[in-house]
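One chain is shown next in structure tokens, namely the form predicted alone.
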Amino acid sequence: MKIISLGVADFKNTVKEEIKFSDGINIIYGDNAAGKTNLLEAIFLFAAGKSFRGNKDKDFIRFGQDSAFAEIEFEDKNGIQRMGIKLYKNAKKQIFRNCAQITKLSEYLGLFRAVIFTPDHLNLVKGSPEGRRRFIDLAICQSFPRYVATVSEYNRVLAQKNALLKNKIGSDELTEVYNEKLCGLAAHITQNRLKYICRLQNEAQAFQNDMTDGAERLTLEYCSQAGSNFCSAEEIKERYTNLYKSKKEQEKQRGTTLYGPHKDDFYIYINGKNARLFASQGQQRSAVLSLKLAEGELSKKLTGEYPVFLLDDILSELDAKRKKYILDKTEGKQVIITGCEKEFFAAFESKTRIYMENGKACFYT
């Protein structure tokens, strides 16, 4: 899979721009706040339907404007495709595939796939559980588009239940209705995460072993409040049903839902030790690098094609050994790299070099 071009209008700090990409390595450079990461955000919108930064749709719209537009042309095993998205301040976004409007996000996701790697991902090991949940959910939704609908529905029902608990209105019967819905959705989310973590571990272990010459073994453990070693979605659902029943009074007192996949996490271990507690900074970075490369490899195995790799100012954060490793492992794939210093990319073999300034691609070199 490769992206051919990206067009944006009134997107972040860009008025209007169309950028063409080549096979292999593509370099986008310029000063801080020049708009480099904004381009990667626009591209990633087509992979995940949302920002990797956590921005809301209206945050993409250029100041003073009421809407923004982005469009990509890409090639996959089925030929050349086009996707578009129009974002509004006060209306629901519109999404398009080959000029035809799509009403369901699940019909849009999975068409174009990308792996994003930013400096924030280097905090994946020691960062918050929310960051790790976000990482795995964004990865799953690209290979299994219907998953995003389940997560969205879970969040909608969760918000309704929390409003009920917070305001102490309604009845226990209504809470039970919400709990019943949450249990089924939670089982689906948990089972998908468990399966993905297992597959991701197998791929990440190979990269970690290769990168450290066999000195480090990486393992992952998904941690759910409903327990572990699940056999089926029905078993997970039953455990959540029992959990909500036994903790009903506790949730009423706290005024919020205390249990569910929105509280889950996964742990990263190196040689059997929790990486968050015992790994050096170098080991943590190797682990994250292995996870991101594994995400791309797993995407290939699940879909038949490698995704596009988006490296947002990440190479400047890595030492020479890890920098070389990620470039070697992405060789033969399409990679879009951003950075500040032109000199930093002097030794890179790249057909496309784009200089950004104030949201505009000033020239290609």
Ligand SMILES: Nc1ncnc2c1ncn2[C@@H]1O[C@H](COP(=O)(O)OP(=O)(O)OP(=O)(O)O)[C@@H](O)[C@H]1O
Given for the second form:
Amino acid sequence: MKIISLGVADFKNTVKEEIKFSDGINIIYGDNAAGKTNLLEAIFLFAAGKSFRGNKDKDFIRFGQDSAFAEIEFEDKNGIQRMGIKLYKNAKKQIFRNCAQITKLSEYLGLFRAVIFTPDHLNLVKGSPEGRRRFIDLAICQSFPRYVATVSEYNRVLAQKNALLKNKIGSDELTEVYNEKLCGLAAHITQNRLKYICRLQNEAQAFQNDMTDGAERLTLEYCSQAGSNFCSAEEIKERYTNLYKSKKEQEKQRGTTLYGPHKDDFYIYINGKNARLFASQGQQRSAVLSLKLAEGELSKKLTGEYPVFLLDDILSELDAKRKKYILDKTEGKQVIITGCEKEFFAAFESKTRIYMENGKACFYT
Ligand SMILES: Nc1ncnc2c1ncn2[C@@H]1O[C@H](COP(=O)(O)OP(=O)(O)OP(=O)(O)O)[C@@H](O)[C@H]1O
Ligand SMILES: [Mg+2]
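Since the one above is the form predicted alone, can you give the form predicted in complex with this ligand too?
Next comes the full complex, and the chain you just saw is listed first.
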């Protein structure tokens, strides 16, 4: 799959731009605060339906304006397609696919697929479980768009149950109704994540092995309160049913839902040791690169096409060996790379080089 063009209007610090991309490597360079990452954020909005920086929809609107617009033209095995998004300060966003408005996120996700690499991704190893859960859910959604509906429904029911528990209102029967719904949804989410992590491990292991000349074996372990790799959805559902029953008083006392996939995590091990606790900064960085490359590889296996690779300012941080590795592995795929120094990219073979300044794109070939 490849992105052909991106158009934005009143999007963050850009007033209006139309940018065309080519196959292979595309370079966006410019000083700090020029708007390079903003462009990647605009592209990734079509893959994820939200910001990879944790921004809210309204944050995309240029300061002082009431709305923002972004559209992409991309090509996949079905031909050329267009997607657009209009964001309003005081109204719900509108999403378009080939000019027709679509209402469900599940009809939107999975059409355009991208993998983003950012310096913040070190948090996949070092950061909180929440970031790791977001990473898996987003990756699954791109390949299995209907998964997003399950996650949204789970979060909706969870919020309702938590409101009851927090305010100490409603009957036990009502909490049980919510628990019943949560169990089914939780089982579906857990199963999807378990399967995804298992597949991701297989891919990531090969990259890590390659990158470290066989010295490092990367393994992943999904940690759920209700199940392991060997559990069926029915078993997971039953375990949650039992947990909610046995921990009813505890949840009431604490005023929140203590069990469910919103508490899950996955551990990353290098040679059997937890990478968060024992790996060096460089090893953690390699593990993240392996995971992100694995995400791209898995996307290809699940959908038949490679996603677009977005590399936000990560190459300058890598040593020569890892930099070469990532460029070798993304060769032949469409890659959009940002960075500050023009000289840094001098040796790169790329058809499109875009210099950004104050939100404006100036073209170079
Ligand atoms: N809603 C908004 N309206 C206008 N400007 C915004 C908005 N949101 C962010 N900006 C500005 O956009 C500018 C560019 O941000 P961006 O992160 O894209 O820079 P960058 O080129 O990636 O810089 P760096 O090299 O430091 O990573 C920032 O100065 C930021 O304040
Ligand atoms: Mg940036």
